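As a starting point, one isolated chain is supplied in structure tokens, in the form predicted on its own.
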Amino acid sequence: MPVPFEMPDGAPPIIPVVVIDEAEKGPALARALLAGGIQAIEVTLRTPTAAEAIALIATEVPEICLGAGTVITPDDVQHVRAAGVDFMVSPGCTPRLHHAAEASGLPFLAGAVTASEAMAMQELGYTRLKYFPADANGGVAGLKGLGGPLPGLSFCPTGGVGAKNAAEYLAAPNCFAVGGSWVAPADAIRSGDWQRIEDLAREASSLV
């Protein structure tokens, strides 16, 4: 059975989704998020330095709940597991990816946006899924629409989620967390503006 993802006890249901171009900035970013009250982070595998950044965060800031995003192949699963992640996230799922994730023993947020996709994942034992891209697939209304026929599933929407609509998503009965890049913008990471990220994290934490 897949391992369900759980937010850390007492943590606000916010997961910043970040792209890190310079691996050495990963630990400082994680510390800024923690200082602002955010206890989880998803580092996407969209840069050549992502795995190194993940490994540095895992070593230097072990108190943050560390996830890897854009995990789309069994090889990705092996690489991020070796780097020390606490959970994995994917925009979708395939049979090979499901089996690799299940074998890893790590919590896995697989993506689903249609009823058929969600039902297929539920048959495999998933109870928590990623809803991506959220706004392009009906936004809050689309998410809530899945709740009636699929009450056993809850979702973490990402894609178009930001400061202006995060609270509306979180108010949906089948939403357990939201993910987005607004808490740690790419330009702030590149410039090393950790105070700005800490302030944004504190604002995001107050949404709950």
Ligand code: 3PG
Second form
Amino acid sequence: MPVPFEMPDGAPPIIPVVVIDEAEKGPALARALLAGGIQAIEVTLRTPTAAEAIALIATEVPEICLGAGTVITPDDVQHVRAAGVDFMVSPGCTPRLHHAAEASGLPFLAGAVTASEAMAMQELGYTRLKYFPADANGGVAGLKGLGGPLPGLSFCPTGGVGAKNAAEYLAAPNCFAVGGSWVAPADAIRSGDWQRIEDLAREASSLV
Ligand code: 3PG
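Now show the form predicted together with the ligand, given that the preceding structure was the form predicted on its own.
First the chain shown before, then all remaining chains and molecules of the complex.
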């Protein structure tokens, strides 16, 4: 059975989705998020340095709940597992990816937005899924719409989620967390503006 994803106990249900160009910035970024009250991070595999950033965060900031995002292939699963992640996130899922994720023993947050996709994942044993790209797929109304026929599933919407609508998503009964880049914007990471990220993290934590 797949391992369901859980936020750390008492953590705000918010997962910053980050793109890191310089691996050595990873630990400072993770510390800024923790200082602002955020306890999880999803480092996307969208830069050549992502795996190195993940490994550095895992070693230097073990107290953060560390996820790898944009996990697309079984190879990605092997690499991020070796780098020391606590969980994995994918925009969708494929049979090969499901088998690799299940074999890894790591919690896996796979994406689904239609009823058929969500039902297929439920058949495989998933109870928690990513809803991506959330805003382009009906936003809060689209997410809530899945809740009537599929009450056994709970989602983490990402894609177009931000300070303006995060609380509205979180109020949906089938939403267990939200994710997005607004807490740690790429330009703030690039310029090493940790204070700005800490402030955004504090603001995000206080949404709930
Ligand atoms: C993504 O995968 O890029 C995330 O969902 C972030 O989306 P956002 O930039 O709209 O928050």
